[in-house]
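Coming up is one lone chain in structure tokens, specifically the form predicted on its own.
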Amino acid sequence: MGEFKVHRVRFFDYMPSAIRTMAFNSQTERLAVARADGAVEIFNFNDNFFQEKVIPGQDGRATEALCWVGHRLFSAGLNGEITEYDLENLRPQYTVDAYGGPIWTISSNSQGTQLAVGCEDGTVKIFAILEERIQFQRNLNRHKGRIISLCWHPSSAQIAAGMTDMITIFDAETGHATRRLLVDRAMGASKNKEVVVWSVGYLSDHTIISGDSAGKVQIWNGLTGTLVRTYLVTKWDVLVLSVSKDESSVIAGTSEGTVIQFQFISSTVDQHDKEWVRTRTFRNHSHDVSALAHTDTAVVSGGMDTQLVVRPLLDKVEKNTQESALRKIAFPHRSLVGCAKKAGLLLFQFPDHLELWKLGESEGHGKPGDRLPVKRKPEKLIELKRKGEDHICCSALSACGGWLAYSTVSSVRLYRIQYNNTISINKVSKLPKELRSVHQLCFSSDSSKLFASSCQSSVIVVAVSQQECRYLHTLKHKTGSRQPVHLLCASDDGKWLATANTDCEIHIYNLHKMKLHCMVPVYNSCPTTIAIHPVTNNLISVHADQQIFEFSLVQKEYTQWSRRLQTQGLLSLWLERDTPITHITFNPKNPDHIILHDTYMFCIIDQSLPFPELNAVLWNQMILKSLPVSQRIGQSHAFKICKSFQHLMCVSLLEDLSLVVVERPLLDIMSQLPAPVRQKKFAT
């Protein structure tokens, strides 16, 4: 596997936001996940749950709901407005003010023609869907008190609105309030205490189902304003609800962090009737559970512990399989972290910062796993706080250290960076106008060029120099892709550009002629990661599925490594593993080791060793030091793995052959969140 001196980093203070709420699109298999920051970030289901796009957050945008509208997405908030994202520019396409003050929740009629959305000032607002924008068309009674939540019938001839201490149906048609349901005060509470009703759901048959901040999940006939039954789950707020598409299941997300799922089945063998019967309780969060959803064979979570958990439902899965197994999604699928090689310096993305530190020194030699004293620690050079009210979307560090790019949604912004003694940075003031907003950035090896992915899959290319920042070309595609490039890559000789987007496309463009060169055969899952090896200029992409390929840029063809791989097949051990291959380095000194890594390992492939079995285990290579020879002959194969680090955010080698480890532990995220209502304690 190779010895190597690695800066062990733990002080990239990554903090990831809440989840605050979510949506699931049954018919794209997509969800869409909003954070407190007011960021919006798109997984693919059909993809191994791959976060496939991210919309960057603004400051003041508190998204409190999120709805589906066929391939379409919308948003609702506390800042009174809706709005609709551009999914191919990743960005706000345009806000509507509902001049109702703050919004609380966002519903579509099950046609999709119509969004209704709760407000402030206690009416529910009606909008027209149009094929490019959405248009107001009226309001329903108004209510004393706010319109907290939501829920259309699926005749779209009712809405049920929840309150505080009541339920609402509405005639949709005529906007009257057709019933009232009120709501008990929590048992045992004092009757000044009122209660929210914080969701509900509105049935085929007319039932209506609500959580309410009692702790009750209740169930009512929805044609006689009748409450069927009442359950007290828990003694703080159900804060979310989510239906099944068959509506044969009902989960309820608590403030103690747990999630409990109703079934519409019989309550005893002989029993033909059916009824609500509580089945599963689900404990995978250690704070609020505030967004739910529901989807054939899952339940998907999330909430202040900033994870999103996938349960599978194990009466919809075969067990003791990969569709079976628990899924915490806990950090972003998407590189973070900016290593400039040759001068040893760390570029860490925040939201609202960047921050340029310097790696420390070490002195002496010793054995592996030994910890070498410090001669010179790790300094923080810049924190360049960002500009306007837009989150920073992506960033980039040059090679040599002396550029710096960032980009919102809105500007680009380019700085050169002197260090000598003392360090000094400098804006570049005039950015050729083609650089508006962009979705990646990516320097040359060699620092003189600038590549930013824009619309339509288009990469602008900029010479950067001391004197001027000026515009060279924009490399286009022919496959009419209108897809965001999601990973950019340029080759270490200056004559490759690689690019990927979330159409699946692989295009390579010849920098030399300035034209589109060949594109890779598209494959059916997403690159998580591309890289072009410094020495033979082939493609090493990973994709969401785990599978790798090797493609000759020179020949336009996969290379014979690639093909005996897939012949062959990756081991399952390998193609089991449930986070993303997010970054990829190559070491110089021996051409044939390819170095990736996900958030639990990093692995060094050794393209001169054969491959190992199908069946065959992964072993850490410091448990494999410790075995007899004999036995560790046995295991030399391709795939040599470390888990000596956890939670990886980035694993790099520098020009020097030393690697850089960037870790955030779990636990150390988990320390800087609030405390959750309830401790759990042993046997309790």
Contents of the next structure:
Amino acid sequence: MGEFKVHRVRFFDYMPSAIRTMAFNSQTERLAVARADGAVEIFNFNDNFFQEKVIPGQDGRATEALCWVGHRLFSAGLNGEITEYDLENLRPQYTVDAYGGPIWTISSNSQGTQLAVGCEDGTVKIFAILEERIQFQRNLNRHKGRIISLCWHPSSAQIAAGMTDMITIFDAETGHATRRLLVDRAMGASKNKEVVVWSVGYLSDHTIISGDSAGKVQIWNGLTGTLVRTYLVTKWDVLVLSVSKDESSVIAGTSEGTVIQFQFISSTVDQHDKEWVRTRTFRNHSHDVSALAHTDTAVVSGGMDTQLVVRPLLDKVEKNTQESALRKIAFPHRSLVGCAKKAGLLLFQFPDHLELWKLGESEGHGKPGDRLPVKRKPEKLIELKRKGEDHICCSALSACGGWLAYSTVSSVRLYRIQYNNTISINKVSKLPKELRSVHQLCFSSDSSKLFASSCQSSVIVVAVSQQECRYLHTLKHKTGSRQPVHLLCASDDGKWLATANTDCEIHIYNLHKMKLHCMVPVYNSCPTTIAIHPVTNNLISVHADQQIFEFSLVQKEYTQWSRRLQTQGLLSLWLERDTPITHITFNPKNPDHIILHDTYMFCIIDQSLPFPELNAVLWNQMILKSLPVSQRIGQSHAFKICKSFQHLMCVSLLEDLSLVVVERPLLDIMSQLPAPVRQKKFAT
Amino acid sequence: MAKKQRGKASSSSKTAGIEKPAESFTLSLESSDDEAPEEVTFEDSKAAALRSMKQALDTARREKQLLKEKRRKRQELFQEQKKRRLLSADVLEEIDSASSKKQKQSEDEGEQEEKPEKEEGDGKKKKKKKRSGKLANARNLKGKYTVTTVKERTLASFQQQVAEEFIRSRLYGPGTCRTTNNEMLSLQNKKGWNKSAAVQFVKKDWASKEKAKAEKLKKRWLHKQQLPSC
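Alternate state requested, the form predicted together with the partner chain (shown: the form predicted on its own):
Below is the whole assembly, all chains and molecules, this chain first.
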């Protein structure tokens, strides 16, 4: 198979941002997650929880609440603005200042005609949702104290607003406060501390459910204004509540990291005396849970430990199937590491800066498993801070290491790097005006052209040279899809360019003729990575449901190997992996090899070997090692998987045939998170 | 009196060469003699009582005086410190005059700069204050400075900071019982299936300061151990 010298890179200090809030759209089965740095991510729950879209954040946006209205996504933050996002161009469409100070919460009524926001100055402002914008309608009566949470009644006639020490019920027509529910403070030493109602839910039978900072979940009768039931759930805060669509189940997230479910069930067999009973507790987080979504079949939670956890409810799905497995999404589903194969350089993309590193060198040889002494340590060549408030959306490094480009939602920047005795970096100043809102960047292999994907899945081709940057052509496709392109790759010989968009379409362009060559047949799962083989010019695509396809660009059809793989079928262990493949690379010495990786393993697929039988062992490297060489042929199959390195952010093969493995251990991320609560456990 | 003396002398002579338990025995024997009790005259006892009263009064007076002294000294010390903190009078005068001059200058300049600019009424006051504050601290570069408008978001960002401070103090402020990630992970290590040490010992690059301190202490201890031997 091969022996590789491995550059084991652990100096990528990738730090994900805490999840602040989330909202689930049951019509489109998409989950929108807002992070503390202002970034919004869209996950497709129909497609193996693939992270389809990422809208980069902005300094100072401080998103506190998200809300879906049909297909439109609105967010509100502590900067006092309501933002509507353009999901086709991955940027904020417009922002409206609410003029009420920082906004704590946003919610739309069930008809989708009005939007209510709760502000710092104590007012609830109602906005009318119009075709392309929102318009301020009126304020409800102003109250002393900030409005932390609010919820519409399903009939859109009342709004329950959670504040400090109380919950107020407003009449949405007149704006008057009709009822005031007083929330008790915590017992004991914290009697002097005001209790903050972090979250409220309003059910159609006028029951109000509230979660507050004293750790209580309280059930109120909204018509009479009386307390029905109190549950003291935790010593710390109950930060968030979510009500299921059929209003029979409520989940509450706490600062302890637990998610508690309450269900409206009856204790006896007959259905008459139903009441809210605490049923399940989920302990899937180590830090505070600050965002929850209750879908029909699962509980989705996220918080300060930056991981998104999807816990299917076992009474809604079949047990012991792929559907009922716990899913934890900790790393992004796209590659943040760029590798210049000829120069041995790595580019790390952070939201606010880029880092260019030169890999170290070692000497000598050793047996597999040995650690070679490092002759020259890796060094950071350049740290490039972004200009402006918008975070970096995508970046690219040319294969020779001489060109660097990055883009934000507002601009694209191109830099020329020269490696004489010292490193010098110069910005290319006049860029073509067509390069504006760019989602993906890619350099051609000879570093003469830059490809940038723009709106409506078009690709802009720009020639880069020492003197200038010249616009060449815009490549467009014919399907009329307006979804953004999330994958872009160019072939090594400079003839082909492949793009993939979130409508699961893959288009191939012929660069010599500068026009569309063909489109790969649409598969119903979104591609997570694509690559063009340098020798055979076949397009390899891996999809979110872990299927692998190989398409011949010259013949415009699937290859024999791909058809054989589809008939044979992939092993269930391969299909049940829960992290997507994010990068494909090839071996210059052996054209049969395809190297792929996901977060927990990297795999070399050997196209000359047979596929594993349905009852074969997928991870058979240890078995093969224990057999003598002559017997290995019988047992070996095409998938060679190595799990020694975790958690992988990128695996790439340099020109000198050494493997670069960029790891980011989860422990290193956990050590830099904010403080968790102190739990007294027995015998500690 | 004489008997008293005799009693003392005899006891001392007897106890001179005899062992201790025997000594106590002889003393007890002596005390059980049927001798007449000692006579003490009135005058003697009166004198003793007076003496003791005098002593008590004396000690009380001495204590009072000592306290007074202490208090006086402390007062003096405070006054001296106060004097030391305040600068000398003439320096103060100089500074006063200088600062009033500077303020006048900056106000003039602020007014001059404001006139050509037409901003909204709300932003104006804030901008004026900000600018004059900056110029009071900066050096006076006549004609070589540029004036830029302050970003309009100063008020908004202040409110945002207050809101963020509110969340931070509710979740991480005092009284919220938080611990460190190191402790939480170390507890997981200790309670897990494969029990291992606290994370700061498991990971090489954690808690480097504590490790350096521990190294120093180790060196010092070793040095101490070596000293008596050499």
